[in-house]
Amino acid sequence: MANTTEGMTASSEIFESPFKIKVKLMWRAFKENWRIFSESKIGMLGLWIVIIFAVAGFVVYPILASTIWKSTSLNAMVSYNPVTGYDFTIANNPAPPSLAHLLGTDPLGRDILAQLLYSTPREFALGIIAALITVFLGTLIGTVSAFYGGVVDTFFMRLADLVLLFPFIPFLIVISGMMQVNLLTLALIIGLLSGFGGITIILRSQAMIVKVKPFIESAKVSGASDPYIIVNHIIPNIMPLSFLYMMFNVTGAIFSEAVLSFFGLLNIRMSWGLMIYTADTAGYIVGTNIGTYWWLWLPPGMAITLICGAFYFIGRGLDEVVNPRLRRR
């Protein structure tokens, strides 16, 4: 009976060992990659900036909105919302920073800090959705093109060249002028355009290197199907590079939204670019007003610069993880 129990235990350990080994290898690779990334000062700086923005937008804003900024009746007819409402208790708007409004108010009497924090989760969502679509399409198309070659490869590479011919921002401006574009629609458009563009060419080149590895030939000889080889062997080997370019695409999406919002071409409630657009259309970013009413454009401008720079810094830090030539000896 004891021998039977020991045999079952040994059998169970043998059955579970491949999974355990895989988990251990993944954890070991994660720790090693994190060690390399954490040695990058610029990468860690970007990560901390992103964390601060995430906490401010996803944690601080809901708390303030449900407590200090909760809509309260200023009189029998008016209720105040810091993002969309009007603070009629202030005689002259835009008002400079004060205890009631730490970053002041805009020309419509709306709280600048509230608008800034309100927009933060939406900027994150826009950047991440656009980047995920871009990386998914770029990875899939690049891998398929490299694996099959021939007509498939020629078609997708010429399509990528065609996409690269169009200047990105002017093309988005034309699209925004032709149709109503909200943040989700913008994320889809940016993801689709970027996914068929330059990232496809880059990931295809990486997939071509993986395609000629001996383990790919071994998989073919063993009878593995093409989809199995693509999904289980090629894509996992180019995913680190895909993740690297995902960080850069987040930056591009947020910057594109800021540009389109500044021109008033998006159908959205509030964003950092729209905050600058509001100040500009009211004439507060002209001549000496740009210095006098600095709180109207500086906070959203700094937010755009910091968050775009932060994701770029993270990408530079990840570059040292993905590219062995950049690792410290």
Second form
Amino acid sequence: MANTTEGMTASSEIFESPFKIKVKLMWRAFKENWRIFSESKIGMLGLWIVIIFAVAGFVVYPILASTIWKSTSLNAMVSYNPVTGYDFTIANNPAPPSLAHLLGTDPLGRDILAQLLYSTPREFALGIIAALITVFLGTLIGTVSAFYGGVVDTFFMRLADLVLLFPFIPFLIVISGMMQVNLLTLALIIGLLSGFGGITIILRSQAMIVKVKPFIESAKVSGASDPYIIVNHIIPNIMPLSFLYMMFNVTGAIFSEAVLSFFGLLNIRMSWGLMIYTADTAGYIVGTNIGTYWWLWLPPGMAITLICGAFYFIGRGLDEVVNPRLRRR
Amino acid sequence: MIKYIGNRLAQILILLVIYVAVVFFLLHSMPGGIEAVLATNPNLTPAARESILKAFGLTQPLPVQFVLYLKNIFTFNLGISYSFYPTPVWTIIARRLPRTILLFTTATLIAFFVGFASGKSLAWKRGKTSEYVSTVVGVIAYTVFTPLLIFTLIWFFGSYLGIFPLNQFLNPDLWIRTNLNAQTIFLYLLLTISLIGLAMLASFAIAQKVSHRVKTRKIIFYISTAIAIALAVFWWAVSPVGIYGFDILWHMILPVMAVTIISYAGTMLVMRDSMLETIKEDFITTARAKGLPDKVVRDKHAARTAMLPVITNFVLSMGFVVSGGVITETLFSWPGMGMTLLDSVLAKDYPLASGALIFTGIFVLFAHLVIDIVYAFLDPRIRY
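For comparison with the form predicted alone, would you give the structure of this protein in the form predicted together with its partner chain?
In what comes next, the whole complex appears, and the chain from above leads the way.
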């Protein structure tokens, strides 16, 4: 009896399921890459900024809104709403930073810090949705055009050239000025537009390197279909690079959204760019007012800069993982 | 060479047609597009509505409209602006395009040369505090939200120090006493600056021909440039309109500074990275082993090789700089193409918006062509 049990454990140790092995390998690769990534100071700085913003937006905000800010709100039944919340205890708005409002209030008497935190999850969502669409499209197009070559390749590469030439922000300005664009539509538009752009060229050249490796040949010989090779052999090998460019795309998407809402072109209720727009149209960022009412434009501007910078820093840190040439050793 | 440029021109013409097609069909497929703006007024009788649609050619099928539109673009007939009725769109664009071109060319040239020089010396001094500090500053300037940067500039220079005007293209108090046209003065300015540029190019070419010694070349180049600038300044100081030209230049400093910072950081960072990679190459070690002076190795061997990725990056970041220009122009009330684009979009002025978008595109395409030609000159591997 004891013998059989021993035999069973031994056999299960030898014949581990392929899935388990895969997970173990991935874990090992992750640990190794994490070690390289954590050595880059700039990458870790970016990661910490992102973590702080995420905690502030997803955890701290709901708690504060349902406790501290609740009393100052007009419809204070559930929690504070930074879009409609008006503090009646303050006579003159915008009010400078005080204990009740750590970053002051805006021209409509709403708490700046609450608006800042309220917008954080939305900015994350926008950036990540747009970047996911871009990377999905870019990876697919890049690998397909590298794998098949010929007409497909030429078509997509010329298309990428064209998209690269486009004045991106002016184009978005025209689109959002002429139709109602909300956050999700904007994420879709940015994702689709940049998905056909420069990222396909970069991922295609990486896929070309993978395509001529011997294991692709052997997969072909053993009778794998083209889609199977693309999905199971080429894409996993260019995944790190896609992930790297995803970070840069998050930066681009958040920046575009901030610019558009700063011009008041988006159909949204609250965002960092819109906070500056509100102050600007109310005449508080004109001429010498700029220095006096600093709390109206500095916090949202800093938040946009920090988030854009943080994702860019993470990208730079990942660059060292993906690109061994950049490492110091 | 001419064949190469011709080739590129043909490619760009094709791209332009595709670009115009995209803009055109996009504007026409938009819900609440041109038709809605013109003809959804409930006070219109059906007959009046019909005649409006007919007068603007909106009853024709879309492809026919597109061909007409394309023909009109190549004859510079872009329609009549709604918000500046009855000024033709082309007149507005012809007035505002030079302002954008001046802003961009100045800022881009400054950014390129400063970024190139600083990136070069930063990579050379790797590991020192100055390298660390300026890299951090460069990264911050690269990722900063453009309006934040501009607000900070306006606050510091315009409001806190009070040495530069806050915004606007010119000072109305000064111009109200004269019947001079600002556009004329501006075009004279543009002419002066391009003449100085030509003089610099000519003196560079002459210096190359006259001497083989780097020092002599440099002396010839710097002295003739200084003479050209001094002559221009003298001419403007003597002429009665000098003060007006000076006023426009004075208002230009902050916008140029903003666009320069936007495009400087990218150039500097890429130059630094590319230089760091070049330094590891074997031919740098060889050059050093030969006993060449450090400066020669840096400037002649490393920097020239490292420059090519910088120019490639420059091509790619052109769109980014242009979009930074839209923000800069709007915030400084600098009446160029970017501000025109935004204002016309906000005013639902479709002819002006599409015209501005198309000419922004042409501007970017043309900049690409120029950079391509420069690249072909610089990279000996490209032969046409």
